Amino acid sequence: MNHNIQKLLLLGDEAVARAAMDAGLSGMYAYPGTPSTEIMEYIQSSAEATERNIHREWSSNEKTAMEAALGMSYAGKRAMVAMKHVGLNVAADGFINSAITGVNGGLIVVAADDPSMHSSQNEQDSRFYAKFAFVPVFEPATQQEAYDMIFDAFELSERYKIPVLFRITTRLAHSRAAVELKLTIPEKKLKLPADQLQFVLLPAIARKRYRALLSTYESLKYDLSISKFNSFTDGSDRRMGVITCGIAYNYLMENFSDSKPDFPVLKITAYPFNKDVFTEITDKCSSVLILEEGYPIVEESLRGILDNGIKIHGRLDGMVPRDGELNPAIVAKALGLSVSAGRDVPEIVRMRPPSFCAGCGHSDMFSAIIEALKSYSPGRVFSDIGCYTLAALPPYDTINSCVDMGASITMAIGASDAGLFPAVAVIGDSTFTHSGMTGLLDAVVKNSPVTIIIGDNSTTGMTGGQKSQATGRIENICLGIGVSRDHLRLITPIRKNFEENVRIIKEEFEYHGVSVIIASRECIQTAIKRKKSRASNELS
């Protein structure tokens, strides 16, 4: 179909989603995770996606999303899976092996990295996974590039029968720009793989496919779909050239808004690259500065392939900070340019620590937990990733761990194995179905003396209230896994139930076996939205 609107003002996430739909997407798979969440939400809210019946339901976690997308690809249709960078850890098994199985329909894996950890527990660089798996990477510098590259990524994926990693970062994902649209490509028809053993990774088959993958990866370095996005611009001052990767190009150019750099610039936004891509800049300059968001991956690669004694600067030698995201001031300082100092923040403007929303059920849940713990020494509450992690801060100061999705239950099991009693795990409903269920199974099989408190607010609250796979299912899941009915307790965390909730929690703390307490109360934010929506519908 033709678009009536030729340009749209889009977030980077939305540009990726819009491009995928326009490029013939049949299936979108994801688990909510900032800064990637809006990709799925854009497609879910699209009337066109509804009309075309594009699959667009949330998955239980990133691993199931990755594998479902691979299944869509197996059937010959174009699929995309999106997650934040730490979600790629969860999906890594399927992602790494999908490079060896190869794909049938085009498959794009979007990883939204979070330099400076704005909403994450680390700032890992997803390009590392692509290098590890031997798959190509697209790393757009702008929303327009993000849109355009999706088309090339699908075509490249199908031409080489390989998944493609599409790396964006927080600043690109959550900033807006005008994006010019292309004509929509029809969806692919159902078509199973010609080789019925392509996806069977028995060792004898996997060895052959791995050798083929290595050969394919070398060929990718010369493909126009990769090389056309890497560009060189010469300059007269050749004392130091600059190599930028992805959005780092923007940080460089913001220092030259009224002019252009007078030194050579190599812009890299697609990988793998042939070492010849560096020839012009390294032959002309006595040193190079490498600007890349995340790990010094290109910097390390360049150090490994150059043998001409050129000086290489970047994150490894300290010219650019080793941690945190880049910005125009950091780039200016590295270039020896003057850095304008901002005005001091007035005293009246002060940082406020994050806190639970007014009326949040987690607040009442933790008030009861704190009271029930008063007779025990501190340091025995293992938590997880969600809104409830805020209980690590004042005035609660209650939880003692937050490592990765699902780790609350398994860490409590390990601590109980070491002799800690009671060992308490606090986990949210969506996190429980994401990766807590297997930990609960371990606890049941071992009959670990742990108390697991599931904060059920019937949504994935931390990322904006997306649908939770756990809603209406937690009690039956726990019973099915093997939790005793006598030690599966249900509470409603509201103030009038405080004394009763404390009593129940204390009883389960003293039980020498597996106990689960489900604290159910709808997220206050989704409740407000639901009431507003109902009122609006009644008025209309």
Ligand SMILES: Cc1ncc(C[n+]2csc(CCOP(=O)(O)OP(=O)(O)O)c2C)c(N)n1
The other form holds:
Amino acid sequence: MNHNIQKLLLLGDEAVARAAMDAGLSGMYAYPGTPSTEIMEYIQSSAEATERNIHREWSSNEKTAMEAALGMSYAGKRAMVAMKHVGLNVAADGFINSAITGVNGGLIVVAADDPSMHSSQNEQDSRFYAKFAFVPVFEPATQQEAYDMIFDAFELSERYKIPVLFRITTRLAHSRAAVELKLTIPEKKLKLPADQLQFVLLPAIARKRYRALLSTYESLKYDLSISKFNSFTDGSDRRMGVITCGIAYNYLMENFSDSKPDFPVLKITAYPFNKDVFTEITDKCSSVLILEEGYPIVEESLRGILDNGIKIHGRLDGMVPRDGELNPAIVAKALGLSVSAGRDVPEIVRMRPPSFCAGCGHSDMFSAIIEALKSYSPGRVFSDIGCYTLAALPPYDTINSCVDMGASITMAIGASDAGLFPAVAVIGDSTFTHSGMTGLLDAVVKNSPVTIIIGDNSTTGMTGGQKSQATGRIENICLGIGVSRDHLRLITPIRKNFEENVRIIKEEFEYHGVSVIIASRECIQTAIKRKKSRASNELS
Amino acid sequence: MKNDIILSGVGGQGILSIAATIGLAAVECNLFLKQSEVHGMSQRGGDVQSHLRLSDRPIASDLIPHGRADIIISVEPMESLRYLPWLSDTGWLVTNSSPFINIDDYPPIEEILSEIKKIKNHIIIDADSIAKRIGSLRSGNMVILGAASPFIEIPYHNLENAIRNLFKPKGEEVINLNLKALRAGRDFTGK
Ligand SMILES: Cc1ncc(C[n+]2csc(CCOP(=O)(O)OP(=O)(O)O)c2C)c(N)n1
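Since we've got the form predicted on its own here, give me the form predicted in complex with this ligand too.
Next comes the full complex, and the chain you just saw is listed first.
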């Protein structure tokens, strides 16, 4: 290793964060979500970010984060917003329209996809959104590429005045490798857009800007700063060429650790591309195999509707599984190489699903809910996304839904509209301020007979205990939205209060209007962390 | 040189401090390294694993292919068995013998140990007792790393240096405790 160059061992997420800082980032915006969380956390824990006063506060949700980042870009500075893939659904309105307004300071939108759903509700592919919005995409294969490409992404964003989607997936986000750092770029100065109407999407302006966007998108297909990331390596065996997207390249090359592929390989890590990118490989080979992490997006575009070109293999013809993440073995099988295998897992090995931590307030909250529900038929608890979703598993088996953040309250409203009474919603504090408050307003306005139980552990627990925007504010938010004082109940979910909590919950189940029960008890994990850091502060 | 290592345990048991120690040592030896971690959902008392790959040449995949791991290092005995599909025929399985029981149907420990003993190259170490004897249960991870260290192609003193660097913020006492733990594990396997 060359010691003149600084090298750090970084997670893919950290490489993205470090690169953005080194490329003159002024504002980082995000809402936590696996596997994207460590991007913001890296910047929050960086002494340099503190010194430079880079913006690094969490936002209430991905939409507010996206829009705040766009505002930073409006003011001429470089901004980045990061989220997990489903976060892009929440931010989609702002994201898609930011392509039409265009940007001023460079703007990177990082979407961390989770193929195989290690900790997600689906495995949607964010490249789809980029195409939908006519936005370029960078999809690095390694931590080093992730670091390097951030510089290019900012540069491209400013040159074309367009946001850039930066797509990473779980394995890159959460894998560590050495990354060589570049020289840093200073932050930009405050500078408002030259055209004061650039960001005003009145139809007359939007039509013009949309046409400009369409032509920009065509130019991007021929821009060297994108095409240089799509590289072709020739090979003598022309029976089947291989096209890889993003980290699929690693799984291909893993099968050739002692040799080199003797067939042509096209490695794609940036979009959009023009036809010529492919003709080199498709002209030479009688068939191609496409390896992409996520949806068969490149595969579909190559096939087209008529699918009458050269033979194409991939997820659509079953050569590669239709769903789930790739790995070296899947690639080996598709190439007809031998697949190594170890022993089977012995039968005595049991499943070890995640569970509530010892001392978790959610478990006492659910014990009381279960008791209070005993006199009703099952199937009436709409829940949400967070640690409390574990109540779907034994021994609790209590909740009947977990769809998207905030859907507990609104689904309870709809079910109560249909005649279900009582209809119950269970939601966490961070989820409540992410997307629950607007649903609560709907309930209040029509006085829906729903009971909303907010499991307030004063943190965003599931993703590792990030600061929750809700902390200390829930009661006033509910009152402000219009929940009646008499039906805003505060409980502490501890064993000692069991009888009393059951009584309160039962009373509110029977009320024919909106009730909110706030069950407050600090997350045991954050409590431990807090005590540890206090102890070490007292020592020093 | 190539070492593919699977680290396993239960969320909260701290397998990442083992990974960090090997990682720092590998960097000091100018080796290439990739280490994939599991974050998020599975941390709540569920099974966790980390793939750690060391090589003197660039490494392609962040994941170890099935049947290719040289070592499984596990801080929990049942968890060590969960990753047998990754272990190569000649690979070593090094595991703690103390079970972490947070499920109702945890199998009898004797049955687990006898499954482990079916693997030709195995080391079963009561890291919890050794760590307690040394002075802190929390150094159990380093006892297990020590027990696995003869199979990792990194000089022992580089692992020691890594511990010094990793625990520097926590002070001399913690460093020495962990060095002692590493040594105790190493001696166990050496015998
Ligand atoms: C749109 C979206 N953003 C982020 C996430 C990731 N996520 C899942 S649970 C959760 C935290 C929930 O925190 P809270 O509601 O306070 O519940 P807790 O886990 O603390 O019980 C987050 C951020 C997600 N699933 N969907």
